[in-house]
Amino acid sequence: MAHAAAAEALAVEGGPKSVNAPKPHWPYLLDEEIETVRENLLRGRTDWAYMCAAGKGGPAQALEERLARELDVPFAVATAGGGPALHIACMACLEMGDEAIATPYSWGQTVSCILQAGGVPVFADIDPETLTLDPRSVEARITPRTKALVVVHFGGIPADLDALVAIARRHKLTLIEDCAQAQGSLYKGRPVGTFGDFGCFSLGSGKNIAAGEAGLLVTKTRANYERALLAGMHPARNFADVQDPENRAWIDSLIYTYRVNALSAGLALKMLDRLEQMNAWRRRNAKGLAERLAGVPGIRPQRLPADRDPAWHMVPWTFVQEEVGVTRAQYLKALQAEGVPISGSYVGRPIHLRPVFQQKRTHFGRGYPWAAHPEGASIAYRAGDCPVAERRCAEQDLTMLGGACVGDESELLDQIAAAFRKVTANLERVREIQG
């Protein structure tokens, strides 16, 4: 008996843990990768284009093509990564005052690209299974200022874009997708990125396309992309792309240095070619952990609508507190001990209040870009804004697995069930731990 009872001590009290399987690291590059990097290394000995994507050609250019060509749109520009992508877009449709509509649940970036074009951040709150805006605090939000929506398929969560598009549409907004966390991911069968007047990508070291350091962009109309261009992309480039006479005018040196590397390029045209496998294996090994926790008390997944198909990026879950009688932070001390990969808040501090809104204090200095709103100065950014997105962060975030989890999982999903099995079997103890 005694025996028996050392086997089930927890790890957090110095006994065994459960989760011994290796976990699987990212990025992960095949040989054919590494020597698709190699080769076009060497081609740019004589070819300029492989070396750098200040204009056309090489394979920045193959990377726009196939990405437009996959997605169905006719323009794409690669850039030097996701928030590059997403201060492009902003630059395209907002002046310095004009208010643009975000989630405060999200990664600080999707907020800072409306900073950076000299917009005005208005956060509306979030669905609480979506984890994305909820149409109806974002139509709540809308002034006369307001000139964008910025919608992030959070985790790899597609948003209500049926619901947002048609708002963008009533009150003439432009609307920009961040798929940096969705790479793959569907609405009703089509690809998030194809629904807004922008779609912008990463393809970080950590997103589901690991290429280094890149992004894209797509949008479907030549004003938008040679806007978009003009904001980021080298004279070469523009000269060759941009065919309206008043935007030619504007061609200049005077610019964000955001065009792709072309070594990143090359690899992330690479690694497309396995991007539907690995989603695939991300698909499926969400799936199977969610089936091995049902009925797990303490810890629940997201109830998504039938039309969302996520490429998950990571996999949310809910913390029940109620049903454990325990603190997030003790209970997750317990599985981390147990070495479940698992973390609580991935967003932290709603970004609504952080330093930067509540002091409304940024780089441009002197209160800008509030003090080129004519209310600039009534407005702010307080505790209860966003109830929803404010409780998520404070007491139910929970993220488990991500972009790495790709290949055949069965052995760490078993050992991480098992994990939470033997912590809710003990919770009596669990609610001794410091948390």
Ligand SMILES: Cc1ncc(COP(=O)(O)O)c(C=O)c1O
Contents of the next structure:
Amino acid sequence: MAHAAAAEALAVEGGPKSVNAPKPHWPYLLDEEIETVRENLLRGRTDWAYMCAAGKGGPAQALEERLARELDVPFAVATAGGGPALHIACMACLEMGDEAIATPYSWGQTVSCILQAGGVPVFADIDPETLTLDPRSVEARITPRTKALVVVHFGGIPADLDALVAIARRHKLTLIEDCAQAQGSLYKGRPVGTFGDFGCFSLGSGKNIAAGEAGLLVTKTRANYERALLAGMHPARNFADVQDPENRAWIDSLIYTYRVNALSAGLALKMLDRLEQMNAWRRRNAKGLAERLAGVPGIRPQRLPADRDPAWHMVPWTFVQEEVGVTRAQYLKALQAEGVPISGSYVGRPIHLRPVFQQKRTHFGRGYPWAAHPEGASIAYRAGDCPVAERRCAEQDLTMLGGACVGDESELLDQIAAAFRKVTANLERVREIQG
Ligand SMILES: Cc1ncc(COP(=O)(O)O)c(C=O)c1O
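Next block: the form predicted in complex with the ligand, after the form predicted on its own:
Okay, now the whole complex, with that chain kicking things off.
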């Protein structure tokens, strides 16, 4: 068998591709979901709430109520996106120059929300087992100025929430969960987003619920809820929902337009009906791929603690160069040529090493928001600050999108596994690849 594979020309050399099964298109919409949008538009002719979520009612309110019910939390706010939800959460807890602990290993908006609220990000490293914030590193970076902790459930993998919640309580930090990639992920059987002070979800079109552009914020206290409303919601809603007289005095149109688009809210509400089914596919396919690739040299699945049940927005792999003697770039080129839907590091450059942090320059200009911190001028972001995240990005990351395997994809998975075996049976030729 190994012999036959070795004799075959690699696709990168002009040989046949291993993967020709159709790859699922993402996002995909059912006819009935498209019909829901049409029906909502028609209702919008007579009911404003179906066109605009500035006030109460309509699909936005229904979406919030459904999410709150399903997550068993008292308050939900539908937003324009996951980024706006994170920004609202940061505005609710940070003042200019406050520090917030963040991960360098994420989509940038897990961190830009802190900058946008005037906070100073301080980076902690990740745990190689879960690719999420390492509680020991978090604890080591807390100072008297730390006010918040922004945790991302990377690729859908729940972070170590027991430890992080305990740290947040001990140091009186606001815990914000970035669940943009983790809708439906469970930690000890409970949905992520419900452990911290704020849970922020994205319903953007690449996400597990792909409803155009939209997001959601959940929180457990009325105080947090009202602060969130004041930061980003229209006065029409806030006059209905904000109760505290002091907060009511702040209701104004001096806000961000962070309310959800009513059409996306209606679509998300309908798509929630099949979140579990889609996540079940993601789980089955991630497991099926890990089983098929077991023992293939050079690549390891993420081995998680038993109490994590990710909804696999992305499926991260670890590349082990020592086992195959080719570079990640060579390995990737060979696999991609075979038709495998795989890429290198999703993060790319760790966030603390990007120009914004190296030059301490944001959209608002040089020095902002570090100038608002008493030691801001001496804060530096250096290579070596977060060695686990840095090594992952530079050498080890391989990434598949969970959405690339949505459906019953056993033929595709078989072909992907065959491609890996073909490439690893021909490593001496992969070593010749430029790149
Ligand atoms: C981890 C993470 N946080 C935040 C966001 C921002 O979400 P949105 O695009 O809905 O604003 C994303 C989007 O990719 C994300 O992956």
